[in-house]
Structures are given as structure tokens and as C-alpha cells.
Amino acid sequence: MGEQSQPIAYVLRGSTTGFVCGTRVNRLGATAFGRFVRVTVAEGGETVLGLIYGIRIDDDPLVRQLVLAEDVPESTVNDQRVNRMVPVEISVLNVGYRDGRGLHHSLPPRPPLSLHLVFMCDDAEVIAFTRELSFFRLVLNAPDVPSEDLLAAALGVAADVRESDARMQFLIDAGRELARLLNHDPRRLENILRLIKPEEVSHE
């Protein structure tokens, strides 16, 4: 995989099943609920892949009193902004691996260390990953997230970065796998389908 120029984040905490990462307030705009991001683990280059599913922004006490003062100045809410130390928090959930065997859509066998480099995941990266479907499961099994919409989510970002022939026919075929895999819940099944359908589709 292509290492990109600048890391994101730095990871905070981590286990097999997610982790957290840190930020700062002006790098948010490479991030996304959806997104997909990757850790290198190992100096082999094993590395793990993830989705973003929570987003979190702390407080603190300047931030208070500024909320409960009148008419604060433009320039001090920027440079609380760009420059406050308190980290914005990232929460991601694994769902696949890189190892010299090649792309796994399973939970990796090390968690990412604290303050390891987090990327976002380039177009080709996430095409990759996304020819398989199978870290579905991962997703709709995980506890505690918001599991539908962020797989509706991050399908909508890897067709996105399909060529614009390319994009229905792997809606299709994800709107297949997710009926495979929750026959068995059709309330469920029908709202991800939902999410998933095209702009273009929803309103004829």
C-alpha cells in the first residue's frame, strides 16, 4: 500500500476489536464517519484497516467560559480552534489486515500501539479492499456502533471512488451479500438498503 504524505492522527488506545485515535481540530477535514484509515503495526508492513465510526470533540475549561461570554472575538474561537491541545477523539473499528500473504477481511492478530501513525485509506486502497465483501460481518456483529449506518457509509465512500460504470453494479452486488447475510432480518436488510440506494434511484 502507498504510504500518503501526512498521518492523521495518533493512536490513543487500541485492541483487536477497534481503537482510538487522536487529532487535532484543523486536521478533521480528512476525516469522515465511513472512512476508511490503515495503521502499520509491524516493521513487516502489517497493517491494519479500519472504518470510522465516531467522531468526539472534549471540552475544556476555556471552552466553557468562551460558551458563556458575549460576543468573543472571531480571531480567539479560530485559534481555540486550530490550536487547543485537547485531542479530537477518532474511534475505529477493524475490519480487515495487510500481511505478506496479501488482503484479510478478518480482525487482525495485533491491535495498533499508541502513537502509531493513522492514514487514510486512497482510492485504490479502499477499491482493493472493497472487491471482497466479506468484512460485512465485522461490521453488523461489532457491539456499541452504530453498525447499519456505518456500513452504509462506507459503502457509499467505496463506490464513490469507483469509476462512475462501476458504481451501480457494486451497489448491487453489496445489496446481494447484505441480503445473504440478514435473510433472517428483513427490518434490518431493508433500511442499510435504504441508506445504500442511489440519489438518482431514491427519487424516481
The other form holds:
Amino acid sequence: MGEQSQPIAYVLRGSTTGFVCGTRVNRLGATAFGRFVRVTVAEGGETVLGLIYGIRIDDDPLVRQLVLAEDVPESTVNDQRVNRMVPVEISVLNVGYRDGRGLHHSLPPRPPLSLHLVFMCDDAEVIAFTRELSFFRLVLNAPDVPSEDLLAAALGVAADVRESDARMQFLIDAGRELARLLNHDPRRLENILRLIKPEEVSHE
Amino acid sequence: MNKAEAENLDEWFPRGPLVPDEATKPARGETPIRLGVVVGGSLSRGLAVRMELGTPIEEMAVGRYVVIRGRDKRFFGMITDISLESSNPQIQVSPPDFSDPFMAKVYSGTATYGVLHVAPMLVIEEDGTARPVKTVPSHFTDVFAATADDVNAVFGQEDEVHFHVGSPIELEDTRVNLNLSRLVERSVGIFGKSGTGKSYLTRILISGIIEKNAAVNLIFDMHNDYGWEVINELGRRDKGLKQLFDDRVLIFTLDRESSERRNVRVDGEIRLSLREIEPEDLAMLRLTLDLSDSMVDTAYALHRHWGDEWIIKALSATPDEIEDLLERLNVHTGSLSALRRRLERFRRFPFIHSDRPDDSLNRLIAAIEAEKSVVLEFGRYGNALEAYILVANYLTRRIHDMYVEKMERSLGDRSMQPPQLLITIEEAHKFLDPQIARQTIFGTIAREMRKYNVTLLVVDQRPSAIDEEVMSQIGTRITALLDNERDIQAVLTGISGASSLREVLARLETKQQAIIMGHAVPMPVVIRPRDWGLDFYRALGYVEGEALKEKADEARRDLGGEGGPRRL
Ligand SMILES: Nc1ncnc2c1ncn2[C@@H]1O[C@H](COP(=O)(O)OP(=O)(O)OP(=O)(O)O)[C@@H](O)[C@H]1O
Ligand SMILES: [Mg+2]
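So that was the form predicted alone. Now I'd like the form predicted in complex with its partner chain, please.
Shown next: the complete complex, the earlier chain at its head.
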């Protein structure tokens, strides 16, 4: 599991619908829009599963100054990138949780608390979590989230971690689930389908 | 999270939901193909079944059986219509790109889907008994294509009364075994446009009836289709009943010359004396000969006056005699001369003579009494409708009298009763037209002869021309393709749940496919009748040596290029 078993961030603030965690640039690692992360709420408590829907890099006074300065040495720029005074903020949408009874595709009963460690989900976790598709609802209905792009990106991730011969079927099943959920809104449906459509159709 | 934990996720999240539900009980043997789930409908209008993902809509066909597996009952239904639906009308306005295989796979079965319309026909209770449907399965009950086992459970095995007549469509290896005792206890109709295989199907049924001793047959064989060899459409020689059943079938002919030319082994020739023809026989010909009421009245008057010589005397009368007649009988000149012109036509038929009656008819009747099946060939006279009707009517009247007498003598003692008799007539509407059905013997038989052990097998291409009351007495209706709306209507009238069969009926194949409904079947069934050929002959015990020789001959003919490719 290597890199993935290292925490990528600490929780900054959160709610039952999502949380924001902060990290250093050099810890960002494989974090990316649409990837699955997990955070264990308390020792022996639930593990919240979420999707990264935003990565935000704020400025700080030093950066502001550097932007105005001339002939900043390369090493200073690099140093400033890595050793910033404010963390990179990663926004996560909660899409499920795991407790003693199993995995749930619904909002966790409690939010993660500040400074809980956030990990990337590994391939097996992603596969297990996306075996059922009922978390789509949480993504599609989330306010203030680019839900179509987010779901499409997450499905891309979930397809990629599967065996190559299972990818196409996974995406078709996902597409069909979407077709059912978005029955009332064919335009939105078509939009997402275009985003998840595999580049080239498998050879079988 | 460690590896073991990750694998545990499999347990937490069993791979269920996308796999079809196995909980429903499949029949023994093969696994049934799941078609979809019930989403709505009613008993009278039929059920709507939303098709399952991956069920190819183009492979569905009206007339196919489905089984709806409820919690403890199984419902049998027939697909009566198939429609395409979309969950949102906007999709029809701006359709997604279906040329893309991914899009097509996603949309079909979800946003756009097929609906099967299914007429529920039968309920199989938990203990296996079949009953008519009185309720519908609940929402989202699974629907499967019927398997061979399902169908066999309904139509039973071949036994002393059940005869294999064909296969349900899409289930080529399954047999529909028809209960022939039930079939013959009420009148039977075989309908369909010309060339749909009515005569072949009739021949198959009658073979079964003879084989299983379900009834004695009397066949008025208008087009020489039943007794001896017939040439099928491809030029192959197909066997007739006598070739298969030998002396259990006797062939009588009205046209010895024609029969001899076709090398038919004839058992007797029928000749009719003008003295045997009675005014009742003419009444039957009212339409065919265009007789007015007063002409028929005149016939009765002549008969009263001259007795059985009435036709002979009327035809040979001199003008003086006629003058005298007009006065004495108070008949109309016009009617008399018109009647004479009509009667004159009978003389054109060589099988009608003016001598004393011979015993040819008695021999035919004796054969029926001896429980032989009789085919009466008309030779070239089958095209002369008046001859066909006259003879059929005359003979049937005599046999009817015999049966009535015997039945009455038996005083209800079954062992004394004459065996069930099935009389086959082609072009039945000519006998059973509403204008004459009430007066003719065939109308009488259709209406009330069930209690005298006589029933009809009517073969017709125009069921709408048959008297409604008679039609309502036709217990089992077997119909091939009909394309006239009124004919379809006529065939379906009085069959429960029939309106849903309309689509099925109108979409039968143009040949060798028929729907059987009514008294003899637990539920309507669309069959492909068995092939009339060597396998069939053999199944009836046709001598193997001869059959082999024929097969070789046939193969040789095939090699010689005669006829097209076909299955033996
Ligand atoms: N069960 C069958 N087995 C083999 N051939 C068949 C069968 N049914 C129909 N056919 C073929 O179809 C042709 C027409 O069938 P058939 O003569 O029975 O039609 P029909 O309905 O009686 O026509 P019509 O109304 O003109 O008398 C036959 O010559 C034969 O080639
Ligand atoms: Mg025919």
C-alpha cells in the first residue's frame, strides 16, 4: 500500500455532509479531483468515506510579496511553494461510511473532528465501495459541488482500479443507474454520460 | 487499512444487487430465461411487463408463452403485443446518440425500454393443478420465457387420449398434446386463409383421432385431400389417411374415373338416385341454386303429388301434363319452370341416376356403423358446389337418423350407444350460412347433436360467413392466419380473453402455424403443426421398410433437383 497508507492531510473543519482538510504541498501525493479518501472518526468509530471535490491553494502575505518582487531566485520560489504558511485545502464530500455493520452509502452519523488523519482509499476499498452505486444520489444532490464532473471523475477512478475487462461493464452499469436516477432530466444525464463514456470501446 | 481488512469489504458488501435474483424458483431442468418484471395491467386488459436489461426485444414474438412466477402460484400468459416506451418524452424529442454502443447499452432498458403485453391465461397452483385465471400476479413479479417443462406440465404427456399435434412457437422440442376425446365431444372449427395449411392440419388431427380411437370420421373430401396421396406445394407426394391406416379407413368416391386416374384404392362408389332426393335437400341448396321460397314450396308440392319419383316425373313431364299440374297443385308457372331448370342440373352429374336406388349408400353407412372412418372423395365434382352440398346433406341426414334412433334405443346405456362420430366438411360456410343454417341438418348437428354423439369438424376460410349461433357451438377453434377483420372477429367471439389474442392471430405465419383455443385446451396455444411426412407416418406405425425406401426415393429426388431443400 506504500504511499497510500501514509496520511495525506489533517481535518481542518467538517460537517456530516463533508469536510475540509489541510496539508502541505509535498504531501499532496496522489490527491486529485474525484478521488476517494477516508478518515476514521474516532478510535473504533466510523470511517467516513468521501470524494475530493476541491483543492484550494490560498495566498499568504509572503506569496503576495514575492509576486511583486523581481528576480526571485528559483530556490526561493521552490521553498515558498513547499514551506508555505497556510495549508493547501482539500474539500471532501461525504458519500458513505463504514462501521461495525458494514459499508453504508449514506451520510455518516458524526463528522470527522479537527486534526483527524485523512488517507487515500486504496484500490480494494474503491472497488468494494463502488460495487453498489447508491452513493450517486449523494453526489447528484450535493449543493455547491460540481456534481456532474465530480461523479464522472469518481467513476473514472473506480473504473481504472478495476481489471481491464471489467471496466466497460462497470461504466455501463453506472450509466444505467444514472439513467434511472436522472430520468427526469435527460440533458443532465446525457452530460454525465458523455463525461464517463470510455474513449474507445473495448475490443470484445 | 490492512489487506485482510480490505478483503473483508467483500463480505460487508455482498455482490448481490446487479446479479438477477435467484430466489425465485425455476422449473426443473433448464434454467428459464428471465424476461422482465410485471409493472402494471389488469386481468381484462392484460399485464405490462417491463423488459429486463439485455433481453433482446427483437427476439420476442407475439404468441410466445411466458411464465410469471408468483410467490406460490405460477401464471401462464401469452405475449399479445410488444411496445417501445421511454421514461421521459423529452428523449423522443432529442434522442441521444444511439449509434454509440456505450450510449445504446446505457439507454436501452432504462430510459428507453420494451414492454411486453401479456394476457394471463392459466394459474398453476402450488399442488400443480391448473385453473383459469381469476387474479393477477403482484407488482414486480418476475417473468420468464416458458420452458419445455412448463409447457409439458400444462399439456400433459402423450397417452390414450392425448395426441401430439405440434410444438408451441419458440419451443420446437416441446409437444402440445391435445386431448382428442375432449376435442371431438364438441364441434371443432379449423379456420385460415387459403394455403395456410388447414387441410394438412385437419389431416393431422384426424390421424390422431383414428389412432386414438377418439371418434369415427366421415369426411366429405371436396378436393381429394384426405383419402389418398396428395401432391404438396413443392411437388412431393404426401400420404393420405388410407395409406397410413389401411382398412381402418374406407374410401368411397363419386367420381370413379378421377379416383382411378390417381391410383386410389377405392372401397366403393357412391351413386345417388333422383328418387332419393327430397325437398329438404333442395332447401339446403337455396343459396347455391338461387332458389326462391316459392320454388321450394313447389318442390314440396311435387313431392306430395308424385312421391319419390317427383324429380323424374317433373323433368319428363309433357307440356300437357304440366298444364294439368298447375291447375291441380295450385303452383305458380314461373316457379315450376324455374325449378325444373334447376333440377335439370342434377342430370349433368354422372353419379346421379334415375334408376331405383342401389345399395351404395347403405354400404357407406354400414361402414360407419362398423366403426370405420370414411372418406368420400368428390373427384372432379368437388368444384360443383351443388353436388357437394347435395351429397353431404343427403348422407348426413341419413346418418343423423341412424344415430338418433340408436341413441334413443340405448336408453342412456353408454355401452349401447353408437361411437362418437365426427363429420368433416370443407367450405363449411356454404352449409352454415345464417340464411340456411337453421333449416339444414348441419345446423341441427352443430346446435344439438352433441347429445347424439355427432359433432362437426368444419374447415373454412371465411368464418364470418358462418351462422353466429352455430359458431357459438364450435367448442374448439383452431385458426391459422386470417387477415379479414370480420373473420378474426367471428373466430374470437365467445372465447374468454379473446380480444388480446387478436394481435397474435393477425400475426401468425402464413403457413403451418395456428392458434388452438377453446374446449379442448386448458389455455390458448400457438402451435406449429407437426410436419406431415415420414417421421409422422412412422410415429403412427407406418411400416418401416416402406418408409426407408421412400426416404431413399425422396433423397434421390432431392439430388435430382426436384423441390427445394427441406427437412425430412
Ligand atoms: N403440417 C404440414 N406439414 C407439411 N406441409 C404442410 C403442412 N401444413 C402446410 N403444409 C404445406 O402447405 C401447403 C398448403 O397447405 P393446405 O393445402 O393444407 O392449405 P389450405 O389452408 O387447406 O388451403 P386451401 O384453403 O387452399 O385449401 C401444403 O401443400 C403443404 O406443402
Ligand atoms: Mg385445403
